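Take a look at this one chain, the form predicted on its own, written out in structure tokens.
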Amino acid sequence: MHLGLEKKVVLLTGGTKGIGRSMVKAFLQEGATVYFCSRTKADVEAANESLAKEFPDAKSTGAAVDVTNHAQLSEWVTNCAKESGRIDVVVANVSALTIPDTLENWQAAFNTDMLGTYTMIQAALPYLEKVKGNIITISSVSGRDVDFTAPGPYGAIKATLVHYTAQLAHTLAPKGVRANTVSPGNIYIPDGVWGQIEADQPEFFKKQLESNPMGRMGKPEEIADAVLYLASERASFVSGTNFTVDGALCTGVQL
């Protein structure tokens, strides 16, 4: 399927590892220009070097940005727009990944997942409106189902992201800007959360693996494919949806 993403300018947070890294590569494969960020400078430098070798003819630029530093995040968005001349797509992907039910974790989740997303979108909106671009937020099935992460901030904040994105979809539709959420299920990445759980808590990992109706966990590339579709004009009439990519893991009906 031709997605028509050539020369589109994409901004993505949390782009050095896991799902974020897969999304960066997927957009580059489609011919898009990608600006990504991560908090850790060493990870950004390594990603820049690796991507330059893998995609020598593509344009990708990583920067060290702390999304909880809202002035720094806004400045990064503005600088990307000045350099590229436009912003077509923003993907709010970064997460604090805080699960234990503590005040510190609630604060970290809200500041990173919610306010980081809000700040990025607000900074990008003037540019998105000029090109009728689109917004994609990355939530989780924990925002749909009450699961093993409860009680705690992770699922609650992810659910908040879904509602916020739906608000954006409705209020920005008259301006031609689309907004959608992608909610991954259990995604296996060797050096990610589930890879760590597999090593540290093998019995719990086995139980969670068995709970997946397809008998496996997802791949980060499968989330990237969903994001690419929503970012493309193939999804030109899709806005306000929560695109769950979970292999039928969720038991509730999404109405």
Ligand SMILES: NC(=O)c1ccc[n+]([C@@H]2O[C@H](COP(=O)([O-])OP(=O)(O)OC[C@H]3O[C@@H](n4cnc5c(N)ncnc54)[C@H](OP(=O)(O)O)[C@@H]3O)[C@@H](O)[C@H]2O)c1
Contents of the next structure:
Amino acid sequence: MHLGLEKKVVLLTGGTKGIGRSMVKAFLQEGATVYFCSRTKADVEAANESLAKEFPDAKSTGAAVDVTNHAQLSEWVTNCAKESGRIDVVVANVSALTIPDTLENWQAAFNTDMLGTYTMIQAALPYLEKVKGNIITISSVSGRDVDFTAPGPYGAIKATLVHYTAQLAHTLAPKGVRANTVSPGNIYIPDGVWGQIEADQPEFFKKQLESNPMGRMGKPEEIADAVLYLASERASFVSGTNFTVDGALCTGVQL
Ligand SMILES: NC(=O)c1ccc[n+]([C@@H]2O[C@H](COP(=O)([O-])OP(=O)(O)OC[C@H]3O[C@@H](n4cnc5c(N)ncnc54)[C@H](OP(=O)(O)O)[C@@H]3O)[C@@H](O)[C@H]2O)c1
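Show the other one: the form predicted in complex with the ligand, since we just had the form predicted on its own.
Once more the chain from above appears, this time first in line as the rest of the complex follows.
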């Protein structure tokens, strides 16, 4: 399937590790220009160097930006647009990944997941409208099912993102801008969340692994592929969906 993402300009938060890193690579493989950010300057520099070697014919630029610094995030989006002349796709990927049920974690989840997403989209909207671009937010199966993260902010804020994205889909459709959510299931990355749980809580990890009907956790590339499809013209009539990519982990039926 030809996705037609060559020459598209993609902005993505949290691109140095995990699912974000896979998405950066997947867009570069398709010939898109990618701007990504994360907080750790050394990781951004290392990513810039290794991506330039791996994809000599594509263009990616990482910057040290914290999505909880909303002024800095807006400025980054605007600067990327000025440099590239356009924004075709934004992917709001960063999460505070806060699970325990404390006031501080609710604040961190809202500030990072919700307001980081909102700020990025607000700053990008004028550019997206010009090219009839599209928005992808990264939620989670924890936003669909009440799972081991409950009670607490993680699933509730992830569900909020799905609703907000659906609002965008409906209100921006007349302007030709699409908005969709991708909700990953358990995604195994050795130095990621599940790699950490495997090392620290082997019994809990085993139980969670067994709860996946396919007998395995997902790969970050499997999330990136779903994002590529939604970002492409192949999904030109898909807007407002919550695309769950979880190997049938969710037990709730999405109506
Ligand atoms: N992994 C899973 O099983 C899973 C399942 C469902 C949903 N998800 C969702 O998928 C998304 C990515 O998760 P992941 O597992 O790939 O996470 P990850 O491996 O922890 O990577 C997170 C990325 O975001 C960056 N980041 C974190 N906080 C940031 C901030 N405030 N500002 C800018 N960058 C920031 C990190 O770099 P720095 O730390 O250097 O900033 C890193 O590049 C999240 O929304 C998560 O909720 C993941």
